[in-house]
Amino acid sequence: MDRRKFLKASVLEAAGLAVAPAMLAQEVRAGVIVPGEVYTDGKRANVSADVDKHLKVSGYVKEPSHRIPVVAEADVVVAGGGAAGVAAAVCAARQGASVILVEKANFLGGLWTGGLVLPVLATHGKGKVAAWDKATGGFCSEMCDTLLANGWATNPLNPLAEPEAAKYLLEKTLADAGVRILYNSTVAGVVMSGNRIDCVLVDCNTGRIALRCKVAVDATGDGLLFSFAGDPYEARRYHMSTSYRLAGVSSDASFCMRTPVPQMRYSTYGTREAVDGLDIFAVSQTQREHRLAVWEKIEQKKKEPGFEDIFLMELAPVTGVRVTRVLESLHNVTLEESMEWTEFDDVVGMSGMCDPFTYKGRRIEKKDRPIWQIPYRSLLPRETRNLLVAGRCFGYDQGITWDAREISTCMVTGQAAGTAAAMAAASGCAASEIDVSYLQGRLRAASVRLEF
């Protein structure tokens, strides 16, 4: 073995990983970084895993197996940009853990801001005492004030955000809270060592890069962390839908909501059947349909008197998929548990209601659902140690998907997991083995709701 060679093979054994025969056989080029690299033959990063119960599969090629360059390390990855990921990384800095953020779009927010879900829903709900109570605080609440504070979101009740100045304050939080992003990155796998994830796979215009961590966070609304890491889950169909804003709006339109930017309006159009998210095929036909059919709608209500002027401003970005795949978690949230007061020992925040709905055979309306608690047990996988899930894919009842995967309900997943990691990764134990009384009293310092 000639000395580049040899220190090669010295510098990977000193980093602990593995030294393959295959990486021994390759010179190393003046000014490439080697000390970070893995090597992985994709066993635990199969992007193709469980893609035959959603797609027709015609065959299968084989991935060579190749070195993937570790560029950082954090105490914590976040995967995922939206209302949970960016509450879930935000809250992990200010417990003082290193954070990196991986969001595939340019922009904060996901299917708030770049699906146009602009209303934030779940923040009441019927109390024990009051008959119409706040569910909600720390994050969410710090979000939704700030917003109505800066005239930038309207209905104190629900606030229906400006999508562009949601981006900004999410933007400007989370550079405060000093959290390291990648943009324009869509995580690819992961690399286990035994059932944790050592590296988070992230392909990017550079090519594919691994992130080191303690801990991970999956918030990426598809599960794709503990998809990869291969925990157990239920994949779900619901609804997809397509937001858009008009502008030139000038009288009262029942057809749309108002929003804080005058003469502009919201709505939404979506399929009445149930659609599979994890079908890429069906959600990209789903879409054309959708942007099609809104152009042509607004077309003809130009026609009407009185609407004229209007004009698509803009049709969402992000495809409104609701549910894909949701956790099997140590404990998945019943129903009956939200309807019935249950109250948890590891309880680590409260939802509300979004919209009524039947239970035992009763119409439920929004003042007779009742506020609900939110486990620890919810965000953790089976499996998977060193792995949090926030968002609408962490452990809940098909029967709550209206209230669990608002935006509302995804902030106070993305704190809890947010600040649950920082603490594992600051103990070096488990995510199940952290001390849930002081998670749940770091959560209420920050003026998260946790009781009835």
Ligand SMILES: Cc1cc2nc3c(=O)[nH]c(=O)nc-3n(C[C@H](O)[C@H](O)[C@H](O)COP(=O)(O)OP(=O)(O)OC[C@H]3O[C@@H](n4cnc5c(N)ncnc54)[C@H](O)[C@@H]3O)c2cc1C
Given for the second form:
Amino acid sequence: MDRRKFLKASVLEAAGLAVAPAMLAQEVRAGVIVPGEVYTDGKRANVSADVDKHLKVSGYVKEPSHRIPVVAEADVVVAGGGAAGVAAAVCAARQGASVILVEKANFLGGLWTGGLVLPVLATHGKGKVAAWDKATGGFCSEMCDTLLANGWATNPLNPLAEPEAAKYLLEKTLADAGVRILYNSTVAGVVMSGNRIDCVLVDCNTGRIALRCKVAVDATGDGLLFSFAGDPYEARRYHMSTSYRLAGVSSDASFCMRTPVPQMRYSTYGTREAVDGLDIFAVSQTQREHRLAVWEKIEQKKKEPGFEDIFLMELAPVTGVRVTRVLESLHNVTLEESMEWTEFDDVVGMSGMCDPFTYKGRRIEKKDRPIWQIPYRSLLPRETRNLLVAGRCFGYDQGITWDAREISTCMVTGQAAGTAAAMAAASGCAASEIDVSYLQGRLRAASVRLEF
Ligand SMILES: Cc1cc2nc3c(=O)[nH]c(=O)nc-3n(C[C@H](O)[C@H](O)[C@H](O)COP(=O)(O)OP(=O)(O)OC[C@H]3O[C@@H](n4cnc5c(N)ncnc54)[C@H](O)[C@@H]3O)c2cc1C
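Mind pulling up the form predicted in complex with this ligand next to the form predicted alone we just looked at?
Every chain and every other molecule in the complex is listed next, the one we just looked at coming first.
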């Protein structure tokens, strides 16, 4: 297209945006770069509009329309195979649902295993009865107990797992539950039917495919499904860190921690500067800086007596972004609720604590941080009827970010979301309309702790 035609198209485009966006969408030819705002239908933000908020967008290009093959159907499609996603998929399947799990990496565990974020935190806190009480049970305890019983993890309170062992255990548990897995497959969109997700779109080695589902679970960590579906969320910034494993560490070293493997230690490198985890340029630049800094730090360390034989075994293959999108759910748990022993009628799990912090001007030590309840509503988006959210992107306020996204809490929300998803798929009702007392009964039967 020459410059005059291009400009004309741009002017028409701008005029059309103001009057009839739906018409405009058809008029823009595939492959033409159109300057200006990314088109949205005014109700549901799409992925492009989302990117627009976080990156400098100089225009947009319309993708040629094409037919996407529907290759599989399942009662429940779980997006993301981290701690939350595996818990959701296994627990949905154990309730009798057919389940497909879609994971963009080629292993399970997400940040836990691939991010080398090894200790499972937030399992305990101050109880009403016991001074130091276990908040979790169910799937989380099953994973932790198995890791410990086999010598694949150290530290019974907050098991610090060997990552390959955790990957094996998650894989075996998923396989035993009969969950179908799609690795190297990236969730790239959704097809909606009114307020329901009809299909989850996935990019894989044959191009784009569609998976039909009755219910979907968003366990991508980044809230991709609820973002694609157009549900409201908050985008948060956090500092990024990169964990790594060191081999050949024979002496005790304060800069790194023990793992279950002799002479293997792990450590984390990062700065306190907050990064927008949705800005892929910023994330990539930070990842580059971390990789260079860790290598150079270890080269320096080798020059110290006692550390001559250390070497970098592995820098985490999963980038250490802590939080990005957090769902604006039907009820986001607040810091106050978590501190004041709030009891929810729709409780579906409990969380422990992680680190000391300041609350109402008072320093709260680890031993004084109460365990807290997670309500079912915090897993439910405001608009999409057949979607549940689990893991670090479920609905909680900024003040409890530190506890709410720990691995154990991710598994707890995953178990609740998966169990509820199976119920919603079986009954055909919205996720918000299931019988919550029945859900609670099923969770209790699976040893999930619900009471203080
Ligand atoms: C540096 C760092 C240190 C931490 N330290 C600790 C700690 O010591 N203890 C602790 O308990 N917690 C810690 N955390 C927090 C904890 O690790 C995470 O919050 C938790 O593991 C998140 O689990 P998740 O399943 O919600 O998300 P994730 O682990 O992020 O899993 C999401 C999964 O979805 C997949 N995915 C994403 N997008 C797509 C897509 N489009 N299509 C398909 N799949 C997709 C990802 O590949 C991943 O497997 C730390 C986090 C970081 C970053």
